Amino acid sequence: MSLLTTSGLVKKFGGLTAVNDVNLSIEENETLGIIGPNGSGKTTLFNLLTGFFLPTSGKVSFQGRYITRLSPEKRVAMGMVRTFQLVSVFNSLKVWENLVPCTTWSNKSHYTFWKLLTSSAQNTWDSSREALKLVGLENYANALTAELSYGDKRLLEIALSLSLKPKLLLLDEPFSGLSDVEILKVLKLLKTLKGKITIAIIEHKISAIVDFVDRLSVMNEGRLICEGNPSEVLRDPLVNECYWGKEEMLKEEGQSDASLV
């Protein structure tokens, strides 16, 4: 049984359709690309798995249970953790105090949230420390978040993700503003990722994940138009087409698949 699927998900804005009718499936523990031109749909896509929009139609599955209209903090208890294009962290903060486990509660177990907190500071601290370990950031934890690199914040919002013990991590354009030496960097520790829990990640530096992921979807124009073997996708005279165009792809007929890495 897949982690995750996806029957004939659609999401209209108006009328724009921005997904249409994506079957999608996630096996446990691999490591899905997912790439497509500029507005082919690859954002709303993660949205609508994450429960930040709900879809026109469709169903989403996770481990076996419907979940098409669970809330986005629900999912993540299940274990469907996301991180966004534009870094997501606490600028204000300290380092370690982004990995503060700050789940929704309701008034009724506020107190117990804040009791956690002011009883268990040094589980807190420990646990925050190792997360950042992970991610080669441990020696930034008392240090202000504003005062890192956008790449060393980048890996913070992934250690973000990582405390939460994803089941499926989904990477929403994770290298965008990055230079290459923090792409090298980012790209290591996601490698040590592979294999131990589920990655699904939208990039558009093709050449940067072509040998990290297993699989490889292409989107365009809100539909899937092709998925399989890396190397295979980026031979596909269809998928060269949607990035090139049908005119510039006669004019280049021959070109290799490097084209597109």
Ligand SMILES: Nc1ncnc2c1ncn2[C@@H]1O[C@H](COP(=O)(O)OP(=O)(O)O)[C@@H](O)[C@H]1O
The other form holds:
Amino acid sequence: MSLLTTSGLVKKFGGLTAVNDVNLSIEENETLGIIGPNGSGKTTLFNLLTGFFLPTSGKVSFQGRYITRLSPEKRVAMGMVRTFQLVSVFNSLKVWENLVPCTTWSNKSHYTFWKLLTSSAQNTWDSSREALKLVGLENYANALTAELSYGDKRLLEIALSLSLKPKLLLLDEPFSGLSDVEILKVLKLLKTLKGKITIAIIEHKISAIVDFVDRLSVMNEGRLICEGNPSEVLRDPLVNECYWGKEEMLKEEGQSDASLV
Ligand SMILES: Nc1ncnc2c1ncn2[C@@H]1O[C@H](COP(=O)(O)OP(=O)(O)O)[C@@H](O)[C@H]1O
Ligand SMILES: [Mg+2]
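Form predicted together with this ligand structure, per the form predicted on its own context:
And the full complex, kicking off with our chain again.
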């Protein structure tokens, strides 16, 4: 049984169909890459999987249970955790403070706020430090989050996700805006998770993830147009046409950004 499946998933915004009849399966402990040109519906698909949007039609199931209309918080409690295309951390807090609600909550109490107020300060500090250590940010625990580099903020966001003990980690373009050195740092961290939890990673630049993922799914204009082994997918004529076809058009308009490789 797959960890997550969608059937006939559709999301319309007015006259625009952002996600169109998507049937996606994510297997337990696999690392799945989701690629596709800008505007092809990748982020909208994640918003449907995580409950940020309700679908116009279609279903989502996780661990064999229909969760199509379940709230985002309940999905997190089931083990579905995401990061955002624009890195989402609390800039005005100290680095370690970002992790307080997560580390407290993941101790499985339903009385989150009660626990937050009553858990010993030392305990909270220790769990936060542990999460920061995992991503190599322990020396910045007391720094102001706003002062971190964009790459370190991404690592912090991943630490935050990991402290929620995900079964499925959904990463929306985790490398966007990062330097090559920062990309390598994040990728090194993700490689330590590969095979231990299930990962779905959206990426615009295929070269960044082609050696990392077990399988690739390609979206174009809201549809899943191709799925399979990464090197085979990259040779698929339809995939090349949707990338390079657009590339040619953009070149003519002077906005090319060779994204396939
Ligand atoms: N909240 C929204 N309201 C209206 N249209 C949206 C919204 N989110 C995304 N869209 C539209 O849906 C399409 C797919 O967007 P998106 O899922 O962000 O693509 P991608 O992540 O692949 O770049 C785009 O045409 C975009 O303008
Ligand atoms: Mg997106």
